[in-house]
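Heads up, the chain below is alone and in the form predicted on its own; it's given as structure tokens.
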Amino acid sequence: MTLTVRNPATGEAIETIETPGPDEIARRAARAEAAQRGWAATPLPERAAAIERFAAHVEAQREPLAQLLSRETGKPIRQARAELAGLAPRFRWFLERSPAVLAEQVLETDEASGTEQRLRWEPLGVVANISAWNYPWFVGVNVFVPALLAGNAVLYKPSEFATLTGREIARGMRQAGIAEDVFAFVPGGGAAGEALLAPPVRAVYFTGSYRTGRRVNERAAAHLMRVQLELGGKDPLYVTEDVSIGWAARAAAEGAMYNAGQSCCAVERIYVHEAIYPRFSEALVAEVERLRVGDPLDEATDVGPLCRPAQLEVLEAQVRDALEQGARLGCGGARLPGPGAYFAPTVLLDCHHGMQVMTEESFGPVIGLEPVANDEEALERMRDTHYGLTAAVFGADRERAQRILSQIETGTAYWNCCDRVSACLPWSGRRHSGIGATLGDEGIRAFAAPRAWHLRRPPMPREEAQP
């Protein structure tokens, strides 16, 4: 079986590569479950001197790894080169953090009685990593890296369309030190995903699409696998009347469009008080004008092209069934001509919620306007979605931007800013969203189960017991 990785800016093969078939992979995950005991065996200092090493390679080779990010996805240079600098914070987080977070813990003694109860976290065993192609180093390290530091062994499957990046990172880690079967790269596509839901293997960590997820807990469920899911979103952002309408129209505009438009935390719907809504609509269209769009290599580049091609079609019918329904097209609107899956970046104005472009995700450099005659009436279109990932209030009120966005269900609120991560925050979705977390404390954890243990002192001989 092959695989070939093509650049999305060109449609040209980069090159194709050699992909295990279910037997093979079978066989991986066995050889992960021999070698994950060993590993676990491992003091957590060596472990996480194993991580240091890897992120020291990172970062020694942050500049190819940046160019060959660009090329396999499309991904603007600089925005791939601040995706591998942005890597620091986070391993920084996990080597500093986990030390403490897994560490055993005694909860209760009594002396009287001679007992004492002890917790203590112990790695999973051999967890699947099903990884993501729009970030595969901030996707790929939320998870494999925690994962490791508990004492996991890891099946790491890229998506297919950051395929070479993949191997980059299996490459890292083995010149880190960290064996083949401890870190065991598993290429391929859906089939290869599939292959890997099955035991040794006790947990599985997918990044992807609420559809994807979907079939991927339905299939983990048959073996009661532990399942972690970050999936899609339809993020909204509200910018009230006493906002900067300069600054947050180049906010908003780098928000949705930013790799793109393909990030599951991008800003895919705007709401505008009405009271500005015209000055704020022609300053985010004037915004939007000026990204520059063209080859990710070039460092003019703002927007290159959609990574997967058939999103495309998607977007096509998005800003169709929109503009059949009465929106106004502020600029974009159309695939542009030429090789690679160029979009042109895309304003909608005048949307109402019966539009796909206001309830649908995107995925690509298209956002949607809707005027709000208030706060309440922003936050009614705001709740209406069955995504829970991140929401946004632009505006001088704190407390008033708190007020509304703790009224609406997401993982992650944002005033004045939006698209943001950080390593000492639980990143997480609700609902069509996703289950569980990564980074923070309860991303460290994810990768560990408690085991408690109660322990008691035996009684003496009677006649030791004696004065």
Ligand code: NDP
Contents of the next structure:
Amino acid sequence: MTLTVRNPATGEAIETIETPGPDEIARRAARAEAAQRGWAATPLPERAAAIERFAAHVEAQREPLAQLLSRETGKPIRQARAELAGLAPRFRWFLERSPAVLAEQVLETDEASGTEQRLRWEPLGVVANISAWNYPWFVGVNVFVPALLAGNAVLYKPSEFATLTGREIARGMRQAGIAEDVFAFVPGGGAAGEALLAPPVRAVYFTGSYRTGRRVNERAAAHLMRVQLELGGKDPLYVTEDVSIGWAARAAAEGAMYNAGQSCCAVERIYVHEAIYPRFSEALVAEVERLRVGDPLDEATDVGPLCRPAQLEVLEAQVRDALEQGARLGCGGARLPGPGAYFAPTVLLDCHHGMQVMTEESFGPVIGLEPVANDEEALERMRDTHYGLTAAVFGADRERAQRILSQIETGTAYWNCCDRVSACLPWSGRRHSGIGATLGDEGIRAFAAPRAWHLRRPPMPREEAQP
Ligand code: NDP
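Take the protein just shown as the form predicted on its own and give its structure as the form predicted in complex with the ligand.
What follows is the whole complex; the chain from before opens it.
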């Protein structure tokens, strides 16, 4: 089987690569199972040294890797560089924290009875990492680095839209001295992902859409596999009446349009206090109109093409639906002519929750605005979703923002910021946004299983004699 990788900015083929079929995937999984035992027996400092070599290799190759990421996914080159530069704090977090988080603990000892209770964190075995294309380095490193540090073997399937980046990741691992069977590259489409959901794989770490995540969960359930899902969102932002409008409009435009809106935690809908709605709308439209759409390899480009051309139709349908129901077009509104999957950055004004753009993930450069009369109305709208990844409030009053955000079921809450992830905090979604967490201490333990040790010295002859 083969897979052709295309440049979304031009539609041209970049490369066609061979992909393994289900039998070959099963053989790679069996080899990973055999190799994992040796890897798990390697002391943690040696595993960490290999990850440090991988990190150094990525650092040394930053520019060519950024160029490849940009060509393959359409990510503007400055943003591709930012993704690679943003890996350092993640490597640091995992390398510094893992020894403490995975350390064996003695929880109780009793000298008199000679008992001891210990907790040891052990690897799960072979784990599958089914990854996404929008931030292939970030979402990949969040999974395979702590998985390897904990002593697991990894079967790594990049998204078919980030296959060449995935191959570079696998090459980097090899260069760092990590065996091909310990970090096994499994390129391919959905069928390759599905083939990974069988023993000897013990756990699956999936990043992608709710629809596919649910399917993965159902498949994995048949084998009682551990499942972790990082899924999409319909992340709301509420702008209160006391903000600095220019700043808020700039930050909201970036939160909605960065990476052409193809971030799991992109701002997907904005509620604005009615006291500033006209001025904020105008400022936001001006900010979005200022964005330069173009060739992702051009240094000046802010917004590139969509990575998956099929998403153009989803965006067109959302815009059409909103306009038919009375939304006003602030700017954009259509795909751009010429080759490449470009959609004009779009602002839709006067939206409401009868419109798809306010309730269904857009995952593109399209944002809807709705005025609200007060905090209660904003809260009601923000909570009206099945998703629960992030929510944000822009405003002067921290207590007010925290009060609002505490009432929304999300893994992350932002006050005067958005669309950000930190290595030291767990990244998690609630409800349709996922199960489990990466990053933080939770994202290290996620790749280990606890073993409880109950140890007792043999009875003394004197004790034995007692009735
Ligand atoms: P998909 O769900 O389409 O794909 C995700 C991965 O699953 C890909 O590697 C895909 O392969 C694979 N896959 C597809 N079908 C199957 C199957 N039947 N069994 C197993 N694996 C399968 O999502 P996208 O790649 O389009 O990513 C976009 C989505 O990801 C958005 O909803 C976004 O919000 C979410 N996301 C969430 C993040 C978070 O941290 N919460 C981070 C990044 C993205 P292939 O691509 O080859 O089809």
